[in-house]
Every structure is written in C-alpha cells, then in structure tokens.
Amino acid sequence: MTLTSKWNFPTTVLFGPGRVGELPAVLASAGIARPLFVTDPGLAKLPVVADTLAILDKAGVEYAVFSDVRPNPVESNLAAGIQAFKSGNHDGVIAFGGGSALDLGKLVAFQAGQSRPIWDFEDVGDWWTRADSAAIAPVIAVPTTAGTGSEVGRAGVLTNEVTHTKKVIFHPKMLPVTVIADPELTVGMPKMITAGTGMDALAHCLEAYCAPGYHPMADGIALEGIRLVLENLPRAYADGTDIEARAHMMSAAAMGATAFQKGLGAIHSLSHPIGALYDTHHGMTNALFMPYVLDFNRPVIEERIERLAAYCGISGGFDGFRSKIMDLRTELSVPSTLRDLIPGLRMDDARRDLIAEMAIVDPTAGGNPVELTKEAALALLEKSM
C-alpha cells in the first residue's frame, strides 16, 4: 500500500431541524439573487416544496421552479434545465430533493456556462480542467432524502440516452457552496424511498471502507456511517416521524459521500448499468447486489469486515456482518433478486454480456478490492437473478 494520497472534505453544512428557514440568508451570503429551484416532479407537488417556496416568497426572493427530472437523470433533462436557467437569467441554483434533483441541479449550474459538450467533462483523468471554472454558477443544496450524499459531492451522475450508460461528471466547483441538512424535510419520505436511500448510504460507506488505498480519515468516517445506518435505518423505516433517526441517517448519507472519495466498487459498477437500462431505484439496486459482492470480495476484505463487525457490536465476524445485512434487507422489504426488482424481467445472453461489459468499464469498478473481470461480473449477475 502506498502512503501517498489526496484528501478532500465537504463544504459548509447547516445541520438540524428547522434550518431550511435560513435559506434566504444562505442565498444572500452566496451572492445568489435569482435562483433556479431544481427539484423532481413528484416532490414538486408535495407540501415540503410549497412550504420552502413560501419561505422564499416571504423573503422577497425571485425564483423559478424546474422539475423535469427523471429518477435517473438523462441528457434531455439537463438540456431543458439549462434552457430554463438561461431564459430566466438565473445566477445560481437551489438543488432541492433526492439524488436525482441534487445531481441535475449541480449539472445545470455547471454546464449552463460551458461551450463544450457535457461528456467532455466525464470523471476521467484531468478532463475537468477543460471547463471554464469562472462560468460555473453557485449551488445551494437542500437534501430531502438520506442516501446519495450528493449534497457534499463534487460530481453528478447523468445517463447518456444514446449509449444507455451512466456517466460521472466531475468538477471541484460543482461542490455546493452551502448545504442545508434539515432532517424535518425527510419526514414525508415513503417507506420504500426511506429504505432505498438508506441502503444507498450504507453501500457508499461499506464500499469506501473496503476500497484499497490509504485514506484513514475516509475509513473512520465510513465506519461510523455504517454504524449509524445499521442502528437508525430500521427506526426511520418503522416510524418516519422519528427525527433523531432521520437526523442520524442524514448524517450517514453525507458521510458516505465524503468517504467514497477513497473509492466505490462492484456494488455500484453492477448497479449503474441496471439503473441505466431498466430505470431501477439506485439504492434498492445497490442493496440487492450487496451480499453477493461481499461474498466475492471476502478473500481480501474479511479481516476488515471483522473489525467493522466488532465496532458495530455484531458477533460472528464476516458471517455475522453478512447475516446482519441479509436481516436488514428482509426488514426493509428489499427485493431479493433482479426478477423481484424488475417484474417480468427477461435477460438473454446478449443482454447479460452487455451489462457485464458496462460494469467492468464503469468508473467505480476500479475501486473494488478484487478485480472485477467480465467473468466475475457475469457470475455476480447470475447470482442476483
């Protein structure tokens, strides 16, 4: 293991119940006078958005709402968002919602001032340096789910509608200037979304903890994030009004996204093509693949998982931790197989080959502690069926 590494940590986070009320002051501090409020179409119809917009109205903030955001955002959503941003002469973005809205809001703020295609800024090498940094608009992130941690991330995921592949677009200035993490905004999440987003946070922490490389701070953050999820996700799922559990889950989500700068792995590299091709919920797809990838990586990660289990008070080492994951999946009604997740699924050899090929070139595959070959991806896919 090399001891040479690079560490990055999040932006300013205003955490706690009721802090969404500070949104006008946060906008003023960021120099945003006319924000574009980016959210998803389902959330746009709910009281949580109306109540937040009322805060802006009371403060006399001029804004417009954009909600053409798919659960797995695509390039046409981005194009529509940029059009709304430019036509409204906006000078910043409020990204409000779950991972899809947060990602798209960040991408709109990033891409609206660029002259090159969005795919020129994929998270490959130093491609981010191609961007005009001065043309990137500021973002205020307000998460309403506890999962992706996109609010503290410097990237956004976008699906290429031509190739049906998910791409990670990266630039350091995509990091929101301020995050308002108000657990009261997550109270209205349906059980399925609570479960799926929570398992996404767990996948982020777990894969970051298992990724190779030297990053002891990320390891420590991931370790505590896993504990918070295991102890609080069942509580939040059972009682959506449990603010303490909701707050701990919101912390765990941000911790996962902070930790995974160390790396992700095969859970995500398999989940990404399934989400791109079948439009599945990302967190639920991660949860489905989790035990199979744990088994695949066991020869390399068993000692680390034993330490993790001990920290979380789980007996039985690796097997005990795996059983805990399986019990959690059952408690949260996570689909056991891809056929449960995607009713009526038919997958011929050509489609399986395509998914395996997509998985091994996904940018997260390189962080897996065991090399993800095409044969291994096909075997994991078969187990998940």
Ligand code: NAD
The other form holds:
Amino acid sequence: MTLTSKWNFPTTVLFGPGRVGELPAVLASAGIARPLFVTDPGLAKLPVVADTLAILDKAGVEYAVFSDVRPNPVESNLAAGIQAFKSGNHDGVIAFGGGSALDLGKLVAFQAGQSRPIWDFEDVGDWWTRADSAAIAPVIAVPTTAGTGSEVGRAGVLTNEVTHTKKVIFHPKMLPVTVIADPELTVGMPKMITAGTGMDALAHCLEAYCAPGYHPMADGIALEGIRLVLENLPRAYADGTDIEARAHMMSAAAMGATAFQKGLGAIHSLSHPIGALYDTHHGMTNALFMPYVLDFNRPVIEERIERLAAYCGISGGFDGFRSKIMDLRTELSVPSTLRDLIPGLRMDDARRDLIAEMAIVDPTAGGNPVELTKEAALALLEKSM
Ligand code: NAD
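Provide the structure of the form predicted in complex with nicotinamide-adenine-dinucleotide (NAD), given the form predicted alone shown above.
Full assembly next; the chain just shown is listed first.
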C-alpha cells in the first residue's frame, strides 16, 4: 500500500442549537451584503424558513428567496436559480435545506459566473480547473436534514434530464465558507426523511470506511460517524424533538461527507441510476442496497467490519454488524425491496442492463473494494428486487 495521499478537511462549522441566530453576523463576516436564499418549495412553506427569514429581516439584510428546487435537482432548476441570482444582483448564497437545496445553492453560486456549460465541470480528472475560480460566489450552508453532509462538501449533484443521469459537479471553491449546523432546524423532518437522510449519513461513513486506500483520518471519522448513527438514529426517529440525538445525527452527516473524500462504493453506484431514473429518495435507496453490497464486499472487508463492530460494541463480527443493519432497516421502516421503494415497478432485461451499465461507470464505482463488474451489478440489482 502506498503511503502517499491527498487530504482535505472541511470548513468553518458553527455547531449547536440556536446558532441560526448568528446568520446575519456570518453573512457580514463573509462579505455578503445581498444573499440569495436558496431553499425548496416544501421547506419554504414551513416555520423553519419563516423563522430564519425573520432573523434576516430583523437584522436588515437585503435578500431574495429562490425555491424552485426539486428533490434530486435538475438543470432547469439551476438555470432558474442563476437567473434569480443575476437579476437580483446577488453577491452570495444562503443554501438552506436538505441536500437538494444545499447542492442547488452551491451550484448557483458556482455556475453564475462561468461561461462554459455546467456539464464541463463534472467530477472527472482535473475538469474543475476549467472553471474561473475568481467568479465563484461565496456560500453559507445551513442544513435542515442530517443527511447528505453537502454542507461540508466540494460538490453538488445535478440530474441531467436528457441522459437521465446524476452527475457530480466538483470544484474546491464550492465548499461553503461557513456552515451553521443547528440541530433545532431538523426537528420538523418527517419520520421518512429522518430515516432516509440518516441512512444516507451511515452509507457515506460505511462506504468511506470500506474504500481502499490510505486515509486514516477519514477512517477514524467514519468509524465514529457510524457509531453516532447506530446509537442516535433510532432515537431521533422515535422522538423527533430529541435535540441531543438530532445533534449527533447532524455531526454524523458532516462526518460522512468529510470521510467520503476517501471514496464511496457500490451502494452509491447503484443508488445513483435508480435515483436518476425513478426519482427515489437518495438515502432510502442507499439503505436498500446496503446489506447486499456488504455481502458482495465481504471477502475483502470482513476484517475491517470486525474492527468496526468491536468499536460499536456489537458482538458477532461481520454477521453481527450485518444483523444490526437489518434490524435498523426494520426499525426505521426502510423498504426491503426495490418494488417496495418504487410501487408498481416493472423492470425488463433492457432496463436492468441499462441500470447495471450506468452503475459501473458511476464515479463512485472505482471506490468499491471489490471490482463492480456488470455481472456483479446485475446480481446486486436482482437481490434488491
Ligand atoms: P432533500 O433535500 O431532497 O429533501 C427531502 C424532503 O425533505 C424535501 O421535501 C424537503 O422539503 C424536506 N425537508 C428537508 N428538511 C426538512 C425539515 N427540517 N423539516 C421538514 N421537511 C424537511 O433530501 P436530502 O436527502 O437531504 O438530499 C438529497 C439530495 O442530496 C439528492 O439530490 C442527492 O443526490 C444529494 N446528495 C448530495 C451529496 C453531496 O455531497 N453534495 C451527498 C449525498 C446526496
């Protein structure tokens, strides 16, 4: 194994209940005078947004709200966001919401000043160097799910409506300058979103921990992130007002996204085409594939999972950890098959082939500890059915 690697660490995170009250001061220190507040239409109707806008109003901040953001955002959302950003002469973005609003807010701040099409900045090799870095506007990220960890990430996920593929757009300067991680903002999440987003954080930590390569910092963060999810997701699910559990889940979400710079794997490689083709919830889709991918990778990861199980106080090594995941899925009412996740699903051979082909070229496939061949992707898909 090579001891040569590249490590990046996240940004300033103001963590704790009530810290959203510091938003005006954070904007001022980032030099943002006219922010565009990017959120999604569901959140825009909830008190969590009204209360945050009241904080901005009280401080006299001049802002506009943009909420044309679908779950699994698409290029037309980005185009509309850029139009709002430019026409309002904004100088920064408050990205407020779950992964969809956070990603779209980051992408608006990134793309508004670029002259090339967004797909030229896909996370491939050094394509990010094509961007004009000086034209990227600053972002303050305020997550309301826990979650994708997009608030501490340098990428945004956008679905290409023409090719029906989810693309990761990357630039180091897409990293928000400051994050306000206030667990009180996640209290209103419905149970299904609490479960799905929490399982997303778990999938990030688990795939990062299992990815090959030398990154002991990421490994350590992922280990503790997994422990936090296993101990706190059932609590947050059972009682959404349990602030301590919500806070630990918010940490675990940021830890997952910090750790996955080491790599992701086949859970995500399969989840991305399913999400792009059927518009399923990303975290729930990850949760569905998790045990099958664990089994597939077992010959290579068994020893690592034994150490993980021991750290988390789970007896029975690999099998004990796998059972814990299965029990967690049941406790959180995670759909156990693709047909449960996508009611009325009918999948012919051509569709299966397409999903397997999309999975093996997904950028996350390279991080799987066992090579994800087309045959393997088809077998995993079959198990999930
Ligand atoms: P989401 O942002 O799509 O939100 C799901 C639903 O939850 C929405 O209807 C929203 O209105 C609602 N919601 C959010 N917060 C709420 C709250 N506090 N109270 C009540 N309702 C609330 O879901 P998500 O799982 O956070 O994000 C998924 C997106 O993130 C996908 O597009 C996925 O591809 C992307 N993603 C990005 C990264 C990254 O690193 N950038 C990582 C993983 C996933």
